[in-house]
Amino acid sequence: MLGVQTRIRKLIAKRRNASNLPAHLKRMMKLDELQHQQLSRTELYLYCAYYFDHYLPDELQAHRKYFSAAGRGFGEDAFHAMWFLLFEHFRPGTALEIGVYRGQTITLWKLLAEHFGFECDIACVSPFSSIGDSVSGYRTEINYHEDVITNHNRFNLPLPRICRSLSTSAEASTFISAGKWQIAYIDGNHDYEVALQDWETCAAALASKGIIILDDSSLQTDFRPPAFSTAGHPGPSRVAAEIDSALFSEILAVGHNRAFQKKS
């Protein structure tokens, strides 16, 4: 009953925020046009939440609803819109996820590449276990590797290249370093030391003008999360605050997800 009440409260809050979105933002924009709007972090988030409801293709909304059901995935609706905008604009040929839960992001990437008609070599690093961190705990009864396979089959998708290991292991470091990633998504362990190591490893293996999206990293920013969102956790937020602006530019922030582009 509590879960139903929570969902209803979030739905009401989402509709209220959509009604408060300025009229000039209630239209479909691409990433470059959106960037020129010079919106606050909160406005960017609300725009992407609105985008999900009004402009995201039905099959991608259905994908999000599948993973939202029965606790199959975390995240927020606005993040599907964020990935849509990023894949539409950058059309990445390579994409890496650090930290896989049940496959929501890596399956979405494959669907986006199919939608926009380009090939994307998708890879991931994850122990596929219930191991947590100082702020997160995970269900112990799930076989996460088998579950990811099941969820790929659900959408008729091939599996990505997989490194089944902690991101801090030598095996994972070798796997990540072997690529030149155009997009890397850091969504693994939230403790500062691990998030920092993930950032440094991915940054070193990033292609020129590549993008790193850092999850749960918007504490100490001007983002004011509505009831259906959060600003993230201390560890990744500290990593984001320490990123060298001479090397990376922040090009998009959607809630607690922040996208940084390598300058050369």
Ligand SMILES: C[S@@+](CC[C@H](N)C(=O)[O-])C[C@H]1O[C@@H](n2cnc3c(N)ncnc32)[C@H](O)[C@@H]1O
Given for the second form:
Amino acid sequence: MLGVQTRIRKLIAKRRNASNLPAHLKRMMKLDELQHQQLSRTELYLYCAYYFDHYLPDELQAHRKYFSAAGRGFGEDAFHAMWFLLFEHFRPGTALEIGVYRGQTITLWKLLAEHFGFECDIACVSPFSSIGDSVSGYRTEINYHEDVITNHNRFNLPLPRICRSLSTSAEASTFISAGKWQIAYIDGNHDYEVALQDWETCAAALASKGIIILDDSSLQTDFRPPAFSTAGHPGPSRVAAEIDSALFSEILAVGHNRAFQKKS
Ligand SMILES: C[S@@+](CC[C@H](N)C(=O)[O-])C[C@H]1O[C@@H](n2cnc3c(N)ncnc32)[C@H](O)[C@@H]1O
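If the one shown is the form predicted on its own, what is the structure of the form predicted in complex with the named molecule?
Okay, now the whole complex, with that chain kicking things off.
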């Protein structure tokens, strides 16, 4: 019952925020046009929530609905719009996710590459277990590896390259360092020391002008999350605050996801 009430409250908040979005933003924009609008973090987030409802192709909305049902995934509708805008603009040939829960993001990436008609070598590093951290715990009754296979089959997608390990292991470090990632998404352990290590490993293995998206990293920013959103956790937010602006620039922020591009 509480779940239903929460869902209704979030739906009402979403409708209210959509009606508050200025009229000139209620149109489909690409990433570079959006960047020129110089929106606040909160406006950008609301734009992406609106984008999900009004412009995202039906099959990608259905993908989000599948993962948000029955606890199959975390995240927020606006993040699907964020990935759509990023994949449309950058057409990444390589993409790495650290921290896979039940496969929402890696399957979305595959669908996006198919949608835009390019090849993307997708890889991931995750223990495929219920291991959590100081701010998150996960269900223990799921066989996560089998579940991720089931969810790929659900969308007729091939599996990504998998390193079944904690990101802090030597095996994972070798796996990540062997790539030249155009996109790296950090969403594994949210404790500062681990998130920092993930950042450093990914930054060292990033392609020229590559992007790192740091999940849960918008605390201490001016993002004001509406009722259906959150600003993240202290660990990744501290990592984001410490990023060297001589090396990376922040090119997009959608709620608690912040995208940083390597300058060289
Ligand atoms: C918030 S969930 C990630 C959700 C993910 N973005 C998705 O769409 O599937 C974090 C996941 O990271 C895993 N994890 C925890 N510690 C990790 C570590 N050190 N390295 C990699 N993954 C880790 C957890 O078990 C959990 O499945």
